[in-house]
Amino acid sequence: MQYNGGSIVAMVGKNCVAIASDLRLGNQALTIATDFEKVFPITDRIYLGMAGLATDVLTLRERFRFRVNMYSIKEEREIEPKTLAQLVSSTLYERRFGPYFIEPIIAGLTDSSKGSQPFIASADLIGCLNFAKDFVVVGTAEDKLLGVAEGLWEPDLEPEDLFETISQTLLNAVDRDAFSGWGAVVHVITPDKVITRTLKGRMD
C-alpha cells in the first residue's frame, strides 16, 4: 500500500462534493512521475479515486469502466453513487485472498426527491465500506489528512469555499508526508458542472 505513495481526500459541501488527490508516483522514496492522476470520472456526477499500488490502480480503472458500462447497458440508466460503492466493494471482496492493493474513494451526487444530495464513501483493500457525512481520506498521508480536515471542514460549504477547504487540507497534509505531494488535482462536482483545477505544491 505504501510502495507508490499517494493520498486522496473527498469532502461534502452544500449540494456539492469535492475530491482531490496528489500527483506523485514514486518507487518508495524515489519519485518517478509528477503527473500520475488517481481520480477518474465514472459518470458526469461521480468520480472514483484509488490510492495504493499504481499497477492495481490502472487495472481496476479499466475493470470498473467495463463493469459500469455493462450496468448502463443492462439497466438502461446511469449508475448511482451508492450502487457504484457496492460494485467497488464486491469487486474488491472477490479477490480478498489475493487482494488488489488499493483503497478507493467514491464521490458524487445522487438524484433524489430533495434534489442533488452529496455522497462520499471509502473502502479498505478488501471492500469494507465506510460511508461518511463530512469527509473521507485514504493513502500514505491518511493520518495527517484526518487531522487537518477535522480542523478546517465545516457543514454546508459553498462550492468555492469547499474547493479552498479541500485544497488547503490536501496541500498541508502532503507537506508532512514524504510519499505524497508534487502538486494536486481537485474536482468539485455541482449539480450543473464539474470544476477541475490543478494545484502546484512543494517540489522537494
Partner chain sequence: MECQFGLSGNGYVLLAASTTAVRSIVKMKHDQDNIKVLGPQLIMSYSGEPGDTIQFAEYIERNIRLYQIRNFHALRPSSAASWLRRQLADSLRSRNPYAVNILLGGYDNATSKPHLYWMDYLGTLTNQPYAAQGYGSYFVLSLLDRYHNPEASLEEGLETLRRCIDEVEKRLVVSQGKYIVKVVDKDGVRVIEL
Contents of the next structure:
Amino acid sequence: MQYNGGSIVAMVGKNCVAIASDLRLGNQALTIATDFEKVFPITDRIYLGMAGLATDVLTLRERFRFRVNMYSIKEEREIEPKTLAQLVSSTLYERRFGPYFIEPIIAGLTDSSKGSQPFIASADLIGCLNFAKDFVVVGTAEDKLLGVAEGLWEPDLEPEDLFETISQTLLNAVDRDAFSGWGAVVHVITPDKVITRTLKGRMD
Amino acid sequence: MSHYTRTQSQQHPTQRQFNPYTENGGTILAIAGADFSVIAGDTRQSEGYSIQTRYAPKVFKLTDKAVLAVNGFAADGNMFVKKVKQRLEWYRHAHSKDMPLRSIARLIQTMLYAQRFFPYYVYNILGGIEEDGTGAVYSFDPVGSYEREACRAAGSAQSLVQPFLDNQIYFKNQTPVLGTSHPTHLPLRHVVQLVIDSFTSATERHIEVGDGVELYIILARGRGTQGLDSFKDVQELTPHAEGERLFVLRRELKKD
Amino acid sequence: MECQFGLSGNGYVLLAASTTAVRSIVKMKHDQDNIKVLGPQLIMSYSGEPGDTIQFAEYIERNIRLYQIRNFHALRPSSAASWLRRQLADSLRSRNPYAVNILLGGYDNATSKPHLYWMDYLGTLTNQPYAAQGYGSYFVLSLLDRYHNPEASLEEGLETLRRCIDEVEKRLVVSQGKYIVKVVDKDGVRVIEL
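The form predicted in complex with its partner chain is what I need now, so please give it after the form predicted on its own.
All chains and molecules follow, beginning with the one already shown.
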C-alpha cells in the first residue's frame, strides 16, 4: 500500500458530497508523476476513488467501467451509489485470497427521484464496506486525514464551505505524509452540477 | 503385541531476550502563546489493548514557570521526571532561585543524551515562560535532540493532531486576506479551546487516547487571567498572584 | 543495471537505452538494441529480467504488427499503451509474470502530437513529458526537471539527452557504455548517432 503512495478523502455536506485525492505517483521514495488522479467519474453524480497499488487502480477503473456499463445496459437505468458500493465490494471480495491492493471510496448523490441524498462509503482491500455519515478516508495519509477531518468537519456544509473543508483537510494531511501530496484534485457533487478544481500544494 | 516409536523432538538451544521497554500509549500536546503556554496530556495509560488506569498523569509541574509532559514508556517517563525534579532542587539549593526555562531545556538534553545507548523511551515536551516573559515550548526526541517551537504534539495520536495544529496554529495552506497577515500568536481562550478539541478528536479516532485530559496553563508575570475566565473548574497551583501563575484545567474524555 | 530514458519535444519523442548486456560481473554484449520499432510511428524501450525482456518485447512487437495487418492501420500511441499495460497487468497475476519495464514513445498523426509513456513491470502506466528507468533515473530525472523544454527542437532535445548520458556516466558507479538513441516524429522512426 505504500509502494506508490496516495490518499483520498470524501465528505458529506448539505445536499452535496465532495471527494478529493492527491496527485502523486511514486515508486517507493522516488516521485514518478505529479498528475496521477485517483478519483474517476462513474456516472454524472457518482465518483469512485481508489488508493493503493497504481496498477490495480488502473485495472479496476477499467473493470468497474465494464461492470457499470453492463449494469446500465441490463437494467436500462443509471446505477445508484449504494448499488455501486455493493458492486465494488463484491468485485474486491472475488479476490479474497489474492486481493487487488486498493482501498476504494465512493461518493455520490442518489437519484433525483429519491431526493438526491448524499452518499459516501469506503472499503478495505477485500471489500468490507464502511457506510459513514460524515467522512471517509483511505491511503497513506489515512491517520492524518482522520485527525484533521475530525477537527474541521461539521454537519450540513454548503457546497463552497464543503469544498474549503475538504481541501484544507487533504492539503494539511498530505503535507505531513511523505508518500502523498504534490497537488490535489477536488470534486464537489451537487444535484445540478459537479465542481472540479485542481489545487496546488507543497512540492516536497 | 504392539510397538510404538517415540519421536524425539529435536532439542534446539533457545534464546530468551528480556525486553526492557513497553509502549503505554496516550498523547501530549503543547502550544506557546505570546505571554502564556499551554501543556496538555490525556490521562489514559494502556498496554496493548488493555487499559492499566484511566488516570495516570503525563504532565508534571517542575517549577512555577515550567511544566514537563512525558509520553512513551510510562516507567521511564516517571523516573525521568523524578530525576529532572531532583536536579532542579539541587539548582535551587545552590543558586536560591528556579532554573530558567531554556536552561531546563538544555539540562533535559544532557540528561537524555547521557543515556544515549540505553535511552529513556520517552518523548518530552517542555512548556513554560522564558526569562523575557514569552511563552515557550521545547520538544525533544528520546535521545535529546530538541527545538523551541510554537506548538507540538507527540505520542500515539501525533499523526492525527499535528497536521490539524499546522492548519490552526501556523495557518498552513491558508492565504491571508490581501493586506492582512496571520497572527503569530493566538489568544489564550482560543488556544485552550483548540487543545480540548484536539483531544476530543484524537479520542474519537484513536483507541489509546481517552478517559481525561489535563491542561496546564502558565501565565507570564503580571499577565491577568483574561481568556481563562470563561472556563469552569480552573484550579490555580501557585499560592500567590506575583510572579508566573500556573493553572490546571481538567476535562473528561470518552472512556470507550 | 540497464538504464533507459526518454523525452518529448516539439513534435518528437526521443528514447535512449544503454546497449550493454551484463550477466553477473561480465559484460556479455556491447551493442544490444533494447529499443523495438513497433510500428511506423511507435517505439518501445525495455529493460528488466533478461529473457523476459526479449520474450515480452517480441510478443508485443508481433501482436502490434498483427493488429496493423488485420486492420490496415496502426494502433495510436494511447491505445497501444493501454493494450501493453493490460498485457503486463494480466501477466503480473499469472503463474510466471514478466519482469519488464517499458518506455513507449509514439507520434499520433491524428492529433499531430508526440506521446511518451512510462510503464513498470506491475503495469503502472503514466503519460509523461520525460521519463527514466533504472539506476540512471535517480540522476537523470532531476536533470530533466531542470532542462526539459516541451517546445525544444530536435537538436536541443538531443543536447539535453547528451547531458543526461554524461551525468549517468559521471555519477553512476557502473559504466553504462554506449547508448542507442531512436527518435519518432511525423516522418517516422530513425536511429540517431550521438
